[in-house]
Amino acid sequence: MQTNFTAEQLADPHVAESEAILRRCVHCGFCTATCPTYVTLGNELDSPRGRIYLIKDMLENGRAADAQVVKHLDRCLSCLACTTTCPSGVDYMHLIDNARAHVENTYRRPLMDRLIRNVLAFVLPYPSRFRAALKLARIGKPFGPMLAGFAPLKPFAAMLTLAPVTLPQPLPQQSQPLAVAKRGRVAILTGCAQPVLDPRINEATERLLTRLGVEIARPKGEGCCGALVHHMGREEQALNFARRNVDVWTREIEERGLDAIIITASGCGTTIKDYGHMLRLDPSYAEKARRISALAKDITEYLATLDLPPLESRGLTVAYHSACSMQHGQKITLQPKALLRNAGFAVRDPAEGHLCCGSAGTYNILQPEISAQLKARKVKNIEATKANIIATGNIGCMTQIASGTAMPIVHTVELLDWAYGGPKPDKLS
């Protein structure tokens, strides 16, 4: 794609990066076939190619974002299916990230939109606040259908609908690393939303790794990876979250060493693996962030290196939902299914597995109507497999899909923990 940026514009490293990405696009349109919003809405401006045109025009002309541009950029899920499809290697992820930051810096959203985004950024990255908010949401649940009737309040209605009726109790924190016959030493991302919604995921991860002889480090101070606010265009807040985690893990590496940083939410994994890029312009953090990104591993990515013994068939069929952040963001497609088969489960791939379920961080709150259509399509394809269980590697997908089906859905690591000597997942009991 031909571009016409001035030398002054290109002095901004974010603009220079965007210009280089734009120049790789050859207008082929392959991305439209795999874009969930284009497949759903049929609007060229809701395809990656259409958004690329909008971003180019906005940045090249040095314009502030307007309502039309914001509408179509907001509808992007950041599922990155387009990057998997693109024959030209267009780095759409960093292009849309830069565009969202530009929107955040130049566009004043309507009052209700600002309010809901401020609430999400204030609550979701902080487990104690998130837990308190979910407890309050139980009181407001009956009012969800009424709020859904008013367009500006639909995100609040979506939050009430997604809020679980009951919350699991937080797990007690152990202050000392688990002492085991050392096969490796890893830290496990605690994160923000996942330990509130389902602390059993990391509990299963610790049990399994400990039985396999991997020592679990528990460095103090890490928290939200920054993905939630990063995808809302709140760049500085996201970078501060990243810096805090980089500091925590770097200290642990220097004091006792780490072989890997294990992530059990693939949305977080995609972001942490990008820390090196996100902090590349910060001389105090660039090198440290690159080291952290290199150590970041999805739990299935790490387990695949441990040569787990094959097990006999369990007589259960698993529909494996590959989260977008797993298959498109991290390019992890084979390991989770291979591990499940090796553990004795039959694995089935739902049709249209490349299409997003509609969760996408806060997307199912901010874009509830499109999200609901994508969820219905995903659930229909999963249920058509006639599997006994759904497995996936991302808490957002688990919450989204569970709200549309009666099939039990668990994290992949919960099934692997069960197969290799751990307890049966509660949701299967």
Partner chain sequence: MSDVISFLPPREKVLARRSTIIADLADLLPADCLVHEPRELVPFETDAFVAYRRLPLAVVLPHNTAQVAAVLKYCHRYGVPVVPRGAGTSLCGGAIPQEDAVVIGLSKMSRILEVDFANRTATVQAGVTNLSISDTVGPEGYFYAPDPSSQLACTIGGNIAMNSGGAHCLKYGVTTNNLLGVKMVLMDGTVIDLGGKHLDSAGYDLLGLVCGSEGQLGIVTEATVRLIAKPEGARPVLFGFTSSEEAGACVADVIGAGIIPVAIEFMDKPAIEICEAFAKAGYPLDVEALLIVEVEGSEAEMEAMLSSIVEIARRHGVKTVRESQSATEAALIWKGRKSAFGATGRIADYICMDGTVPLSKLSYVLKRTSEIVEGFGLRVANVFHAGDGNMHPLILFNANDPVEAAKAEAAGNEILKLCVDAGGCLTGEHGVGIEKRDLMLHQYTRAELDQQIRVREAFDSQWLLNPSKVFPLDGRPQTAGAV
Contents of the next structure:
Amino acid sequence: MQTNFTAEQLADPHVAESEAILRRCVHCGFCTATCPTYVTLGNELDSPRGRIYLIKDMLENGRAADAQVVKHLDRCLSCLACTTTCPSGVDYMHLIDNARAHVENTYRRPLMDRLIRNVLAFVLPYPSRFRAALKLARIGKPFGPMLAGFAPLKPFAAMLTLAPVTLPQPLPQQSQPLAVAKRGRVAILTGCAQPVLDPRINEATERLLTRLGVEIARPKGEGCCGALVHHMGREEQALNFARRNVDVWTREIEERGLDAIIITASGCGTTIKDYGHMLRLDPSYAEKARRISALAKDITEYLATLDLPPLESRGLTVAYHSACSMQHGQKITLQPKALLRNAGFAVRDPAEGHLCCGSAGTYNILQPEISAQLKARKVKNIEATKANIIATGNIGCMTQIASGTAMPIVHTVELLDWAYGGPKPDKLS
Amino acid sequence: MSDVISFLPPREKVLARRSTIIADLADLLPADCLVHEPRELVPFETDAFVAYRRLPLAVVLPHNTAQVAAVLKYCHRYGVPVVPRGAGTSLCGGAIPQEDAVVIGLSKMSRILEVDFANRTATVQAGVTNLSISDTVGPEGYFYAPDPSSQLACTIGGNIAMNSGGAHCLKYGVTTNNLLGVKMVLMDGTVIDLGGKHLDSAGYDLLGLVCGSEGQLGIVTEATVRLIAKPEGARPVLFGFTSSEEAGACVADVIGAGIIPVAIEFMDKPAIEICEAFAKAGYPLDVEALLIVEVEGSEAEMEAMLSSIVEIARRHGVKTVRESQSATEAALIWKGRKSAFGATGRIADYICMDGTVPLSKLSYVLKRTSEIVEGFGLRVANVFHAGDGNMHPLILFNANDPVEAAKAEAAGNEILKLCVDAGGCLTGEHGVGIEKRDLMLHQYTRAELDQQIRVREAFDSQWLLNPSKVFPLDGRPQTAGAV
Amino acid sequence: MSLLLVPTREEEAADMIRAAAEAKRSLAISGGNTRSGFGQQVEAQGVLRSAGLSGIVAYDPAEMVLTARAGTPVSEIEEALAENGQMLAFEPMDHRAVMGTVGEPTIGGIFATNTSGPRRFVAGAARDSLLGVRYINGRGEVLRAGGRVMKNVTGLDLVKLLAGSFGTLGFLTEVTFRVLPRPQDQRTIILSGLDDGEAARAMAIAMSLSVEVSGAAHLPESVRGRFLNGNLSDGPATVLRLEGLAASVAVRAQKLVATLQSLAPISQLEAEESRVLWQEIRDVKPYADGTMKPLWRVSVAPTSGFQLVAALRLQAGIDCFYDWQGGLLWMRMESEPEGELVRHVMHQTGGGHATLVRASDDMRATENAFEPLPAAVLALQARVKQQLDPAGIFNPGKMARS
Ligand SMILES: Cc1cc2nc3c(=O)[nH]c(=O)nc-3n(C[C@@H](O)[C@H](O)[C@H](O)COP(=O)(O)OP(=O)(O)OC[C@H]3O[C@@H](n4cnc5c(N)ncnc54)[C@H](O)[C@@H]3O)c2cc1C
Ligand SMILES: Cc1cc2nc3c(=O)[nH]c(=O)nc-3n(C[C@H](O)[C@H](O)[C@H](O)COP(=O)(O)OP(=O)(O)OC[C@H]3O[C@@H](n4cnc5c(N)ncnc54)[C@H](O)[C@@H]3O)c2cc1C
Ligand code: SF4
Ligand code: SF4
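Having seen the form predicted on its own, the form predicted in complex with the partner chain:
The complete assembly is shown below, putting the previous chain first.
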């Protein structure tokens, strides 16, 4: 599509990048059809093509973001279904990243909005703060419906609704010795929210990998991948998270070597695989970040390289929910299902599998209405499979979907750990 | 932005009343159905014919027929032009608005109302996407046959307006052959039903007239379409040729032999490369032209038809013949084909021509097309529905270079004239819109066009419905804002 | 009626029409006049016949497209097609037997009436095969619509509008249409003993299978004996036609039989008998009875056909059979019930349109031959007619009783 930027504008690398992305878009409209917000709201402004056009208009005119544009950009889930659909290879992810940063830099949000975003950015990326906040939320839970009646407070209400009533406690770490010959050495991202909400996922990962002969490195100091703030357009904060992790892993690589950095939350995986791009303009980090991105692997991606033995059927049917960050962000579609089948589970694909469940990081808090509609649609499709269990590879989806159905939902790796000799996941007993 | 093609000058009276009109529309519709902030109107200024753009006065996104009727009645009363919009995938600028027009978008009317398997019909709202019908009835063993490459996104309303076709229309016909009925709103707000679950109708074939009328006769809000039982099996087969001419001649011979496969699609070398890069469908890269031929039916039928086709292809020196071995592979082959236009965006901007020619002229027109485009110093990729002679030369250019853009438009016009002169027509399925409007007199005489214009006036005497489209602005009646 | 005009050149026809328009002299348009008894009676001051505009203009079998002047006898077209192993996909019926008329049906008449036979419900109507026309409007202008290629969306589709307009919008001088290869083989599967409702269900099942049934009719007990010289097996017959390559027909027949055999005893007709049967169905053989008993042709949704008949039987004596998977009813009335009754019951059972194909002159004078239209559509039609035939000279009163 034709663009209209001055040479001066294009001197800014972010604008130049955006321009190159915009030039690829032929305005064919294919992407609208698979966009969850367009499908839900039926307005081109809430579609990828509409957002691309809004961004183009804003950037070409070098204009500060305004309420109208921000409304539609905020509604984007960053699910990247549009990227999977686009035949022209439009890199929507980096376009919306740039646009969000532009919004953050040029637009002053209304007070309540600012407040809630500050709270989220202050709390979520830090496990200790998050744990404390959840305790408070449990006390506040009964007030949720009350807050929901007052528009600016809806996000708080959503937060209270989503907060789980009980939190599983981490099990004491058991460093088992390797039972078989060593096949590799990996680090597992601990992350931020996941260890608080569901420590069982990484416990299962460690057990399984250890049993398979993979040594687990535990480098000190890594933390939130930065995705949460990145999607809020808080670029500097995101880059700082990224730099910290790059440092930690780089040290580990240089000291003892790493074959992979394993990620068990696909949302984080998408971001870590993008570190190379995010830090490309920082000369002291660009090279290191690229190396980290190349080593980042989703747990299923990594397991698929280990040739796990096929197992007898277990008589259980699993509805596999592919997280957006998994299927669209990282284009991992076949491995998780193949692993489950190989481990003796019957696997079903829910209808409309390309549509987001509405979790999308902090989306279910910031856009509770759209998120709730998407959740209901997702749950309906999943329940229609009449499966026994839901499996997925992202903690956000697990929390979101669990809040809408009685079907048990577990991480793919928990099922695999169970199948290959680990304990039965709590949620299934 | 190109400016070779002009729009009707906006009606000053309408522009002057803009704020009143918006306030009135706000009274007629729920808040989520009206878009009027200048910033928010920008994404509606064009469709997939992106070289041209005009901001609309406002956009309404009604939820139901009654709301469409209310808006049309209002616009009729105050002489406000309207432009219907489905998914905005038109390649001829059919959904591009104008400054004094209210865009009526059907995107919120996207429900499938009824599926009736015993009668093999589906009744849907106009904003339902083409593919979602087949997706809905697929598990029961049915499909909706017309399959424009844009079927993932384009709406039934848009398909009806353009009488859209697709790869599989060679056997099953285009939209008009698969449409049983519509509910539509006339410009004055009257709601009428044409056709239904039964075949044919009393009186004139207004349904046939409405199909392909490019939003000039009314706004379709619901449609009843014919469903077909899926064939037992279907298999796309790739035939690679050493020249486009041989491939074109092979198509003519296959049809001439009385063999009608479900689809015969053509790609030349540039198109093969573009599609393969996106879809990784395994198209042969060492040939000059590729035919995707799909046969269907029982194993025996497919074998029988294939062997006859292979025999003909051999006579034309076919270089590679490859049958798809699995459903996944077949899906990839079609994905590549259906993404062809979009995938072209990876290497250049393009405009897509859509003339149809008699099969016997296919080879000649292909050759002339290359000569024309090369004459302008541009490149062309051909990917099209060969079985029915519906060509789609994609003229590649750089949209940020105004000189190239103008050359591309000029080359396009010459190609379309070539198609008409070869005994064909300007457009086989994409419609006239604004793109081919000023070429209409190359295909029709003034009197022929005037007759069409008069029939149009029977529906919309004030020329409020999509008024800048289809008919050249010169020589229109006074009411149509003649220039 | 007075003046008979039989132009032999298009321009001559245009002159005649222009003169008639200037003089406000109405014209009855006719081809072979084999169905003059059809529709409302036309009171016109002259007759314009296409018979003088005859002959095939272009036929390239490899392109599967044929162009002929409007007055060309259908028989001539069919002969040319047969020589090349091709056919008209829409299987137009021959009305002569049922109407008790003589003469040669013309290809222009076929398209002007959008006449289609049994294959229509899967292969489309005459209008779906029509690619382009030359015609003369009510101002006497010679015009073209459409063209000669399969796919054409350039401008408004006046081809569809003119097809089935019964000569009320323009005088066709030339038609260009698509033809199809004649199937190598055909056979008919017969299910015996099903009542109308069971037959509708069986036909729906047949249509849901991927066997490409190209004819689905139900012939109740009362008409069965009038097909194939009484050689159709006993009891009501539900007949399903398969066409195509011989090997493929055999395979599909097997599949069809396997699915349906639990419903009724099944027998089959081989190619020749099958061909005759479908021609008789097409031409409404049971009611080619030399009478003028009212004959209705009703098009409804396939599954409401038998319901309509059952409901109607409570109030009138009718004999009928079904084509198009049950959606096309041919009904011969034993008495002369009001069309109003037929139409009332039809609307109660899901809607459609009922056409009085044959009737006594008395009945034709009082009955709407065509389904009356809602006021808004009628007004629209009148405006359309006005735009093609401003002086109102073509077939006045043909399509609706005023
Ligand atoms: C009882 C009956 C039932 C019919 N049922 C159907 C039906 O179910 N479906 C269907 O599609 N058709 C139907 N028809 C019409 C069809 O069968 C025609 O009768 C036949 O093809 C006419 O050929 P013809 O040349 O004898 O036309 P005619 O009998 O001379 O004329 C038929 C009609 O076509 C018009 N016409 C003829 N030639 C031209 C021309 N050159 N230009 C413009 N108008 C012309 C006439 O004005 C007249 O209205 C029916 C006809 C009859 C009599
Ligand atoms: C990549 C690509 C591939 C394509 N491939 C094909 C193809 O293979 N075959 C083909 O035929 N086309 C193809 N097209 C063209 C386009 O998709 C079709 O014309 C389609 O039918 C348009 O549908 P839409 O919903 O996007 O309508 P729009 O583009 O929104 O509108 C198209 C026209 O219809 C009118 N309209 C829309 N809805 C209504 C309504 N409800 N009532 C009245 N008028 C209405 C509009 O005013 C406009 O004139 C392709 C387009 C693209 C971008
Ligand atoms: S699918 Fe890609 S090229 Fe098409 S409109 Fe969307 S982003 Fe643009
Ligand atoms: S990322 Fe998801 S929500 Fe955002 S525009 Fe793309 S498809 Fe829509």
